[in-house]
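The chain that follows stands alone, in the form predicted on its own, written as structure tokens.
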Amino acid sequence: MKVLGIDIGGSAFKGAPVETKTGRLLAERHRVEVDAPCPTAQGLAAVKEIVRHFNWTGPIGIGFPGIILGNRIGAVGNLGSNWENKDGVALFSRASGCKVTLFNDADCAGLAEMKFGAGRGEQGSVLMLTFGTGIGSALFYRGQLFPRVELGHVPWCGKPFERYASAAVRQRLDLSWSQWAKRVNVYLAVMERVFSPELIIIGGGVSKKSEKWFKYLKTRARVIPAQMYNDAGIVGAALVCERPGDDARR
């Protein structure tokens, strides 16, 4: 099945056609920069631009950085509260002129890594964490996704953990890799205490530089970098078009 996968991030919308049987991108990714937070009209224009770029008329899967309840968008983090309480499927369908499936962005990345990447064949408990503008999360047991797990928003010192340990925090505070890893260790200790995962997969752009900071991590669970890197969100967004019923829209 060929699906246009679109991954919405805190600073850009990225998309590419995907062959869902293999997880292979059928063309080079197209990226559209947006403001943070992102005005609704600007985001819809970004989706329209990606569709136009690929001259796409088929199904579209979109990974959205927020809670998705049926067709509607719930709580949203860095993208902006202006997206909340809207029918996201209707919005993106009108903007694209195509049939749209909406899913959480971190769950999309997790689905791709479990099917084609670092989690392939893993049957125990797996926690996928993406470090970027915020901290995305996806939790799996015996290969099955437990949806709506927003672990970047777990409180720490009165604020969401992602404001303490995200990759954006490292850049903003100009932390060294070892300094930032200490913060990540605090976060991972909480995740291990609550979920006891057997495997932790780290995604996001920082996973490409795992040799710089994984050596500072202290966990019981195995920790490995994601294999699909920035393609995971796009591939996973395409995969959700094959998932049945309301579960496909999160």
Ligand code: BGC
Given for the second form:
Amino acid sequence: MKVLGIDIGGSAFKGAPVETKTGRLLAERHRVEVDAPCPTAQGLAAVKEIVRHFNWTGPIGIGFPGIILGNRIGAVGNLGSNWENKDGVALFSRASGCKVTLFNDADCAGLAEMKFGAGRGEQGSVLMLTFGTGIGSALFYRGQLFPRVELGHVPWCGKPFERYASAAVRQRLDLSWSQWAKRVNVYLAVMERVFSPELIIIGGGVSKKSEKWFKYLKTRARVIPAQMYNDAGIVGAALVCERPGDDARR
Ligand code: BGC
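Structure of the form predicted together with the ligand (previous: the form predicted on its own):
And the full complex, kicking off with our chain again.
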């Protein structure tokens, strides 16, 4: 099945057509920068622009950086609270003129890595973490996703962990790789104490630079970079169109 996968991030919307059988992008990704936080109208225009770029009329899968309950957007991390409590499927369908499926961005990335990337064939407990503007998370056991876990929002010193250890924090505070990795170690220690994952897959832009900072990580679990790098979000968003509907309705 050919699906337009769109990955919504804190600073840009990225999309590409995907062949869901192989997980391959069928064209080079198209990226549209947005403001942070992103006004709703600007985000919808970005989706429209990606659809126009590929002349797309088929199904669209969107990975969204917040809690997705059925068609509805719940709490949103960094994109802006203006997106909350809206029917996201209706908004994006209207903007694109196409059939839209919506799912959490990190869950999408995790699904792609489990099917085509670093987690292929892994049967134990796997924690996928994406480090970007925030920290996204996806939890798997025996290959099955436990959806909507928001582990970047576990509190640390009165704030969500993502405000202490995301990749954006490294840039904002101009931390060296080893200084930032120390913070990531604090976070991973909490994750390990709580979940005892056998494998931790690290995604997001920083996964491309694993040689700079993985050497500082101290975990019991194996830690490996996402194999699909930043494409995981796009590919996973496309895969979600083939999953049975999410039954969360609140
Ligand atoms: C959001 C998550 C999202 C993550 C990565 C967090 O702020 O709450 O839903 O997966 O950022 O984008």
